[in-house]
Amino acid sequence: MTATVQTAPGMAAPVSKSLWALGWQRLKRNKVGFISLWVVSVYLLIALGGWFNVVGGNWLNEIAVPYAPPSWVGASGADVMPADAYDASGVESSAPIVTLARQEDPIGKELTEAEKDAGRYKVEEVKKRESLPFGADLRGRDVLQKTLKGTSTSIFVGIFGAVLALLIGTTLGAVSGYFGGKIDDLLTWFYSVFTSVPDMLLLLSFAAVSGRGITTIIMVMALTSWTGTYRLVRAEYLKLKSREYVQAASAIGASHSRRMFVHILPNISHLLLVQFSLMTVALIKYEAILSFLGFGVGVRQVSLGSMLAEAPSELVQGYWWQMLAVTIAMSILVTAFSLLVDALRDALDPKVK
């Protein structure tokens, strides 16, 4: 509870608001930033639902004919082949079918014996749908369900990768900026080694060694994306470690860790929030690049990047709806996140009145 100072009977002095309260007021006044916040919140709900298979949990089900067109386009929007025009691997088959009489068939006798028990193992055939709200892919899977699940995967990869990168960069930057001296020299040299290699080359090198999978790609991106946070936190600690409140904490016997993470760190938390948002956007795009190049999620997993990897072969054949779905989902996500980052930077800037 915040106390008020009585200046006169029945009169109260205005209560000073914290940086976060002022930032929230500024963000609400920024219409573009506030709308972006709601859009990002919807995406986060989709990601949470996808994580628990509430959203997009049935994306693996083959419910339609291969490359079924979107319902709002119809069959005229693409040359859709019937299901029996594809072989077992999903590849279009144009070879003529040769039939043999049972007595001419080398395994005719075995087939006759097997047909006696065919009724016991008969499986009711499910009719495949000819169209879906946003079409189907090569195996007849719903593109809309697939996009929702892929969006969830990409968001979680970006968020968890950004959290780990933020922890690494904040810890190293705090130690380097607070203690200085040889520790600062050593960590700055380590930082310089990482930044001397282009980001994408370093990311591809780690990914090629580590293999595929969601956990692997999160670790790879965290280990290669901490440098920006390190530079920011180190500079802030160099500036704030000599402030009066830190010296007062030292005078009353506060330990180094308490001064670092209780007294100094909360004063740069608004900068870390903006840095986290920036890294989340960057890592979502990095995931798409890695999955497109074959270094991303596993074969039985889906992300926006893995869907983009399927797009070139589909576009050559005239099947454009999966590419359209991924483009819409990723464009809205990245644009909303970027606008929200700009709004947060303005709202949490102490210099803005």
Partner chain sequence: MSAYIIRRILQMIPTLFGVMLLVFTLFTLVGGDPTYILAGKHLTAEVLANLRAQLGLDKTLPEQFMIFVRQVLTLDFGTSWSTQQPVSDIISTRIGPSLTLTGSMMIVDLLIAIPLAAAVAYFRGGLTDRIVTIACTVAMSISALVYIIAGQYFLAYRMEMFPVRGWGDSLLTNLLVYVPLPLLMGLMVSLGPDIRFYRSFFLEEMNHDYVRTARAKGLSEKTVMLKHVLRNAMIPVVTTVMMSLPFLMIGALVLESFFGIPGMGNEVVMAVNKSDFPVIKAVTIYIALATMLFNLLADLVYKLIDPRVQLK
Contents of the next structure:
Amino acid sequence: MTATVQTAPGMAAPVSKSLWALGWQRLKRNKVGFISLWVVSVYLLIALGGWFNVVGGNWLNEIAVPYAPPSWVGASGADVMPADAYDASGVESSAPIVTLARQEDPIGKELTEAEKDAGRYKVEEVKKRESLPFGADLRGRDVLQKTLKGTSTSIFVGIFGAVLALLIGTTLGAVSGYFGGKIDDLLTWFYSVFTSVPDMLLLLSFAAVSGRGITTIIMVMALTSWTGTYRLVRAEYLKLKSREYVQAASAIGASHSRRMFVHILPNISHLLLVQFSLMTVALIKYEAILSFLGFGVGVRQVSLGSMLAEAPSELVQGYWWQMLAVTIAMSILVTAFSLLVDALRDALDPKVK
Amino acid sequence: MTQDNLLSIRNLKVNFRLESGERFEALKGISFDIPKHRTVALVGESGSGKSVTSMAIMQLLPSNNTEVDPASEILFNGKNLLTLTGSELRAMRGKDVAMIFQEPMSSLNPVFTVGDQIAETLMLHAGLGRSAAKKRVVELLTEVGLPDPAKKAGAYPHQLSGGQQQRVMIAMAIACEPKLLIADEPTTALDVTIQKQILELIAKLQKKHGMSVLFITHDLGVVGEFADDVVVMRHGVIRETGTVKQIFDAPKDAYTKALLNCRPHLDRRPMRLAVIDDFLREGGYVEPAERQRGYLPDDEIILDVQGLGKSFESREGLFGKHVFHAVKDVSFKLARGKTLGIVGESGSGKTTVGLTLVRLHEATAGKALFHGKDILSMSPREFQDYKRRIQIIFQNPYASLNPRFTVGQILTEPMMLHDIGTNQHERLQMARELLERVGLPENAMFKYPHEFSGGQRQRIAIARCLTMKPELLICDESVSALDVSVQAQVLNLLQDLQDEYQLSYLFISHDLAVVKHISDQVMVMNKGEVVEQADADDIYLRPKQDYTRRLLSSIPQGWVNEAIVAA
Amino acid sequence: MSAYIIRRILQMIPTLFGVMLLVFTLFTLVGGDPTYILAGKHLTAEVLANLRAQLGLDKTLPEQFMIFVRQVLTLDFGTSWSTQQPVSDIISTRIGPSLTLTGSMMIVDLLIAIPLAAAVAYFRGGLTDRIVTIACTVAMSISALVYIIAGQYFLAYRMEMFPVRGWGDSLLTNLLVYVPLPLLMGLMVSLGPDIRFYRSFFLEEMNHDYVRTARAKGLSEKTVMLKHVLRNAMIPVVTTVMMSLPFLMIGALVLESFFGIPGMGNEVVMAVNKSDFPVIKAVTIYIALATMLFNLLADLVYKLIDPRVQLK
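So that was the form predicted on its own. Now I'd like the form predicted in complex with the partner chain, please.
The complete assembly is shown below, putting the previous chain first.
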């Protein structure tokens, strides 16, 4: 196995490959995995673009008539609400948003502020469009822009939540598994407390006490989903600390922290990468449910979940495009991510060589 | 060799498709016969294709990446096994041809009783009913010498010892009176005394049932005592075929000769062990002079261990504790430039002794005076300086190097930790010199451990220890996982290094021949206690304890006739 | 054995204490003052003070915690802050619908997922395997919300095959009329991951040496699979299922709120929204207790089905 795919065997001098390089080579051989990697990369770019408002930055602009249908459907696609049903210049508009009617008082203030804010954007608006590439929502915002921005938010929530959870889980798991004894007892107790309460209940409780917003969601998700990583990392450290190369490191005089982070950690990095991808997918899905239940992103933010929250009432009226857009965006993202996880798992498995 | 052949392999070619798309030729067209009622030993080192051959006979090779050349034939009683249909094949497996494997523990299904697993074969092939099969199971277990067979039939595999598990596997294999028994390294995972019992059992059953046996092993030593014919394989080709007498008395092939001489012998101790290259190059091999071993009165003692003990505690019952004494009251002295060998079977505590001396386990009793200072009672900080002077090499060359470090990083890390060398450049230079010293090319510096073979990795591990210029090297089964030819090379290297740097070795092994070869003094351990301790030659020629005698008599003696002559 | 059980039960005490601490910290320290929400429009200082006294919020934190401890020990969590109903009444009426839905969902899920997973593992690498695996991955990628929204809209609202939402009084009506649609939606969500999960158990077992021994005996591939592999693969399956049992109690949150099922999930969402501390406390403690008991039970079952396990 010295020859790579591209170089003909015997031609090039054998180049040494680290385990990562070998894994990368195997990943490239896996077509499905490699395509997934590209799809995920595109999504990550969108997420990055969304973060810096390069992509989907104008999603708040109400550029079309309410529920303007997708241009490829035609105006007859649905019974469009009269355009004047919504007061365009309304500073004191009474928020006739059907989907938000169920919201409780505490966010009322934010809501009106959002209206004001949105109003400011609209002043420059001249003519409302009758149709948009992927239609418009209740307030005439471009569904495409909204989906891009929402995807970006969801990915960021997923990634940052996963990074944070991974950080907590890995640190605690490493300490617990490596040192054992009293500190392990304490951390395992901590772990069993968190796992004794169902995730969803914990998520909701955390979300309920700490208000809304992207930061909150990320914190909440990290605090509830570190347990899986903890268990994994603890078990790995328990196993690897008695591996001969770690014992050898101890014998040559490497300190505890050197053994923990220089010797053991790189050897579970492939597992952490898989765990990270898995968790990102899970958190993107969780975010959708949280936002849907009203514990998600703030009113002036949009995520795939908050868009889905608008879907039921739209659907009943026959406006299906927002839901379709979200479903497509999310399904492709999650499918690609899941296939990538599978491919990574195969490619980085040290057993196959 | 004109008797009836039970099995004839003709031009067997097997390729494996690798993930990268390349093909690996595991068997390059081999041919040999297994005559009726005879035992054929298939001998080879790792990668020789010996196990692939046995799997090919049973057709147990993974179908998704194996290609068997269509022109190949495996004739069993004249019928080509390679062209059998699925049901014909199943009727053959377990009935005409049965097989036992290397790891009895994992080869038995953990959730069924051993009785059920044997009965399954009987019900399948002999058409016995459940109760008849049960009765037969007890008979079979009695035949393979399992104590209390009626009760043991209801036991689960994990409740039996390794030797007992292998007896169960044998009972399962002979249940339907197979004509051919394939034994794939059946004793490799077992202790030497158990190995002897299992070998004797297979030999006895072979005679009694008139079976043919295909015995696959890496150890030419075990072959001599009971095989009729020997087939020597290397790299997927057969090097030599002959009767046991021919192979042992007048080997023709250089590789066979090398195999016979690479392994340390109990009755002689050359300055250097023979290695394969000695035989493959022109001029042949000339046996070097004998090496004298043993402690001398004016030897400088560098390590004096007194009453070393190590116990482990585990929980039992509600508040109870169970204390297990892994090592009890072990004392020995080790001189500069000399080797103390510690031999024992699994569970003897020999490895624990080594680990407590580098403080990978904390000893629970006793002292270990290294140059007069007790290294066991030192604070970790104080001991840090001693880590440089006492080093350890582990058994498994695949697990003892960090897979994510390059060889360069592996070698410079200890120097960096102990401030050896003034800068990285100097350290790299020293690392390169050491690599050369242990016989590896310079470009190995930038490679990762997975690119090396087992023997090469062990050399890297040795080089890592040498970076710190230690005085005492603990070799914990350091050559046990290596092929015999590689083992000889590494033993020679260790010997050269001792001669050159006056290193002291604590050489821990289950292999008595290897220990005899390399040690000045030998300590025999059993169940955590020292059985006997004496100069190497003394202990082998004049063992004082029963246990030592039993161990020595279990060592495979090579060919029987030779053993008689020696005795 | 009994020593093991006693020790495990003793170990539950610190865990339960931890859960109490977590819940208490979360709602009493981090969470805001619930009296503002409860007081609603009559927001005067007097009303607030009254409410505080009524709820025991005027006491010091250690005192409040001691009250909580007493509640846990007696399993009496007082009355709901928002509806004034006794908490025990709420839980006892809500748990039935939840278990009806989640219980039936789990049974159907296992009945479909395990045979399918075994079959797929049997044909590993083949076309069936690939199709099912990809189908599972795609099915998993769609948000649960989409299934529910679309399912409710098309199957119930448009095609009128099921009631859009609601719940009846008798178990039979519920099972036949109200459960099928949420059950179907739940399965859409759970089957994908479960099949893949169980498949991995089967595949893992098939790599073991004893499978080779079984083949060398001359057993057919079917016997190898259905006897040797299945029996071993069921060990992790059973433990996973055992561990998930307590979570059935909390019900399917989203399904319940969507289909108007008066279960625990619905109650929890409402309680969290209204900071109804007594209800959340009670639900959390009950589920934590159940989790610990079922973990112990899972270990005992584990011992029963895996002869290698020794409980020490």
